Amino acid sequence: MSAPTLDALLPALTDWLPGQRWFAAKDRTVSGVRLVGQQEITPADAVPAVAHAVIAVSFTDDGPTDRFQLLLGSRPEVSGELEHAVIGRVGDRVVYDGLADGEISRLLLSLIVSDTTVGSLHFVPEPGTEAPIVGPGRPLLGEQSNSSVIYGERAIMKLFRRATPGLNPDLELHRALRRENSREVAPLLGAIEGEIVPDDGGAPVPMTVAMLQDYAANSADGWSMALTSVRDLLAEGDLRPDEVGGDFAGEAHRLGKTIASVHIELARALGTERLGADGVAAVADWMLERLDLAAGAVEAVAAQREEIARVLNGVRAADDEGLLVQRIHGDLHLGQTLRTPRGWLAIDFEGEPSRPLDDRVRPDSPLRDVAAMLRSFDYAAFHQLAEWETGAEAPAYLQRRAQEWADRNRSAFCDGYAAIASTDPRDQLAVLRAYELDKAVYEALYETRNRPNWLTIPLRSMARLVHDTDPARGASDH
């Protein structure tokens, strides 16, 4: 697919992009698409032909453009499972999302295994590893921000849909954890690395295209397991959470130990530092900026703005000894964990994809990850009740039972974390509460914009974090 061919595809992409699950600007109207990078992986007349493309998407609101990566396939005709992936016809070729084509995914794997360079693309095996040479990959359904293919239940390759200059944190941190022989992540096998022209039009800089790692077969994600446990509890008449067959507290404890181990390994691999008073003040100021942004859109946040600010300023309690910071996960929740037959794994270290790369790689307190997981337990507990009949509130007894589940599992997670880490996260209660409330404020803004009927979940937590001064409950509800 030569440059003229890709340029001719742009009108079809304008219509195709908003319907993709990974397209991160569904609340904006696309006004145009332009090609800003391309690399043919096979000859343009091959069957299938394969090309990597970077496109810049502009919007009718005149806001900032977004850049996305595509792996494009083309054939004279397509049929069967490729029909749903068609983008458009250009000349005598049908162009489609190449990750849907098993022949293309098999080619990509073989290029990584053979350590091949094609133009600006480098297909790189991880030193000392042997990627499995298996058949074609099959697309993994249900992803949101990226796209993946699975190779015979043995390996998984993830294409990072956002085209971002620099080393993707997911690849960077997996490489760091591999150096520590971490058992808390799936082993890294390789990557596809390319380059991109910066927004300012300067010289091309490195960019991560995709990464390949072991596939965690026979696993279940933490979110699904937690929801099952909550449903079991709510379906019971009068049993306590620890009396229900689906009690999750043991898993929450083991998960806490896993996350603590990840933090220790990242600290060893990439170092730590202590922020002094100025650095801590910068963290607090950033939280207050997020608060003001949310207050401008969420009435319930605006009504409590001063009380919330008081708790957020609790992060300044770290002033005396400084705030210990390091590289962290950055977007941790139950859905970013997998329970395998051998234990828990943490996945997806990319951070919040919508945030600039500089923000995502900036060292932060491990308490941000802990607080994010505590928020995730709240979400799991009250998710089902948030979907209650429109206009009605779930019965009080179900709300009490959901809170019991959240309290038990938040406490178990912190207990597990403390068993591995040198300190208990609840020992820094004011700082932990600040991080958790900051996350809840962010969630309130997100839910207002995307899932209004879930807004009650962060608002309930905000009320607790603002008004509950009992240190026995505190940020960890234990």
Given for the second form:
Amino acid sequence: MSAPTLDALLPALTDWLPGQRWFAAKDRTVSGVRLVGQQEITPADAVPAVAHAVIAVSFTDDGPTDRFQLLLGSRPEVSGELEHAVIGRVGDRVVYDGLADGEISRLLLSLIVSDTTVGSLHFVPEPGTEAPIVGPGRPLLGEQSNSSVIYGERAIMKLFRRATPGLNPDLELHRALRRENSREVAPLLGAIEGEIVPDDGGAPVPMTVAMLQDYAANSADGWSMALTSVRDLLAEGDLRPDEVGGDFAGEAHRLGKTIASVHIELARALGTERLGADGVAAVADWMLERLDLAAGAVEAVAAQREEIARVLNGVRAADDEGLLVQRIHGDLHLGQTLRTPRGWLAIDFEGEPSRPLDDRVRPDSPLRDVAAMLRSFDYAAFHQLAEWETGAEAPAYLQRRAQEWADRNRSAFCDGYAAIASTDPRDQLAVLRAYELDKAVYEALYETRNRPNWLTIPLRSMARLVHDTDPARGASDH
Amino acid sequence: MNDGTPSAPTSTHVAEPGHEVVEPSAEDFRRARQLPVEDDWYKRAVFYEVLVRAFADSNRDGFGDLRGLTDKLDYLAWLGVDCLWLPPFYDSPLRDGGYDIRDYRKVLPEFGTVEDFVEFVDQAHARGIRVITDLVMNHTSDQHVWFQESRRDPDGPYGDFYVWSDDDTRYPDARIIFVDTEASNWTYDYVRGQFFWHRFFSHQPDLNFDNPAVCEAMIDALRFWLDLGIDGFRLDAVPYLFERDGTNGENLPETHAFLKRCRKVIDDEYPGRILLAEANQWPADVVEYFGDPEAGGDECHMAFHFPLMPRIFMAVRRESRFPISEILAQTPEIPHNAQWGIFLRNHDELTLEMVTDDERDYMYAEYAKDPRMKANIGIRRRLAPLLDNDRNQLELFTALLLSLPGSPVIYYGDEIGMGDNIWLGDRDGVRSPMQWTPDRNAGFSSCDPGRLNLPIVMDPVYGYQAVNVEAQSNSSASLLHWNRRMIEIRRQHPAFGLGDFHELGGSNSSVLSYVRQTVDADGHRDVVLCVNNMSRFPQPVELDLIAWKDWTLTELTGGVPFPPIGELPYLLTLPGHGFYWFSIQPGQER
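Hand over the structure of the form predicted in complex with the partner chain; the form predicted on its own is what we had up.
Below: every chain and molecule of the assembly, starting with the one above.
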């Protein structure tokens, strides 16, 4: 496949892109697709042939363009198994999403294992590890923002769909954690690294294409397990969370220990620093900025703006000694955790994908991760009630049960965290509350725009955080 | 009868002063017919634990006996079990359910005679059913003639048969097992004027296996019963045979060396017979009892997997597969000649030694709301009351028992969903008479009801008029028929007993799915897929079956073909507490 022929694929891509789950800009209409980078991995006439491409997508709203990575496979003919992945026809070849092709995924794995460079692409094994040569890979279904291939329950390769200049924090932090022999993440086995011309032009800079990790076999995600527990509780009605069979507190406690270990390992690997008064002020200002953004869109936020701002300013309580910051997960929630038969793992260290890379790699307080997890327990507790028959509010006793579940598991998580970390996150209550409320404000904005049914979840928490003093209630003995 | 010491009557075998006791030999008895030697029968077998005392009374004395049990062999053959496990039936003062043996070569008079036992084994073998019996090697009753001689004559042939000490301070690191009743592992004997060592009750002195004569005497006891025709032993309390300073006295190398010696006797003199270890330890320690993996295992053929059982209960309560997944992931590979024994309930309490503290508290809270239901560190209930008599859960638990890796052991009465009597002392609550009919004494005995050794269960839910073999035999939808069918299905698929175990995982943490797979000498592959819903709510699950692409699934209880396996994850939906067993077979030619 030479460059001119790939250009012929662009009209087909315009039709194909909006149907892909990882295509983030679903609410915008694509006006054009441009090829901004291309590297053949095999000769163009190989069967199958595969090439790496970076495309820039522009939209009818004339807003910023989005850039995505593709691995394009091509064959003279495709079998029925590949038909669902076909993008279009270029000359005498059928072009398709290469990850769907087991032969291509097997090739990519073997290139990593043998430490190969093809043009601008570097296939690098992680030093000191041995990736299993198994294959072909099988695409993982149901993913949101990236695309992964599983190799025989041994390894998983994730292709980052957004093409972002610089080292992807997911790869960066997994490398750091592997050096620490972390048991809290799936060990890194290798990566594919390429390059990209920055948005503003100039010389190409490095970019992370894909990452290869151990596959956490027989795992389930924390979000669905938490929902199982809440479902069990709400079906009981007259029993409290500590009395029902589906109690989650033991898991929440272990999860707290896992996250504390991740923080300790990240601090050891990449260091810590103390933010002085200026740094803390910047954090508070940034929170207040987000507050104003939300207040402009969410009435309930606007109505409490002053009270919320007072709590957010609690982050300045860290002024005296300075706020201890380090690299953190950055987008932690129950859905970013995996329960395996050996314990919990944290996954996806990319940070909030919508934020610029500079923000995502900036050291921040580990309390931001803790607060995000506490928020996630609230979401799990009230998720089913938010889905209650439209219009009607869930009965008060069920709301009380849900609140008890959230309290019990939030405090179990903090207990577990404190058992490993040198401090209990609740010792810095004002800072923790500020982070949690900041997150809730952001959620209120997000839900207003995307899932109005769920808006009650962050609003309820906001009200509690503004008027209450203890973000991990039920742990008053602490 | 009496050897002159101021103690209770002892064995009929009397020692002349300074001489050894003369004990009967197998030559004195008829021998049972033998089943053909099959090397791996214990890996495929369904075991059935039956208490002689509680099964059937042939002579109207209120005690079940060996002749009564023999009369019920047709029932057990009909049920389809392969091997009976008899807890101790030896002569005993019965202060610990017969685990306090007074004479290794005599049957408890209430149960019958050695001749009755030989006839029972012979009749079982005639029906293709094997028999293993409990043997307590660690200790005897304090009424055993060896102990009586040992306390009376420290310098006599039995003076060194037990572990004696001038004070009670040695081996401080050995834990006390029966914490409810025992304050120390040492008890003072006023006759000999020394303390004796006991890991269990103070009326059960531990034998001194550092004395070669004790080892010889024990191996001779094994030979006695093997010569009469039994198929093996369950070795009770094996981790505690030896004591060493500075250790907790469990799993010592000396203990393993002695068990290897016992195994060699079996291999050399009694091929096809087995040793089953009772070692209530973590799986990583228990695998030591299988012996050298290089040799395929040269100690016990089988060992109980203790921690699995409470984890099954916990998984269903938590609606999560992980309590089971975790313990199976922590279970090491075992030698190729070895097999786990697994169970849901047995004559002991639901043992909680092998769970962590918070899990134990949780199990108490969930399953023992009444403090009387606790015993030692466990819970004394039968399966049906533990599960609130919920038929769906009873079936799910049994399906797990019959399909997880290991040979299942069914506890007598659980096949009909019998209840318990928590008002009886110690562990007798789960040892009440078998319920055969709705007639007097539940058909267990025709004696005067007042003579019954233990009362029949009479409550309105589990009582003998509601729950009995006769009624359930007459209803094809009964739990008894269901159990029989499941045992039969299990027998048709060698993968259940011999297959390796691969957990499939899957997106839904409430669903436990695994594949059992074996290939026989002719290259015939048997693949069984088991899918279990731990939740009381209906659940979907997507399974990665790509390794069997284009193969077909056939449900095992009805033979219904399911859609063939394709590229995509295989979607199944299960009712609350539902389960499926499938056979996976190569696709039909089209």
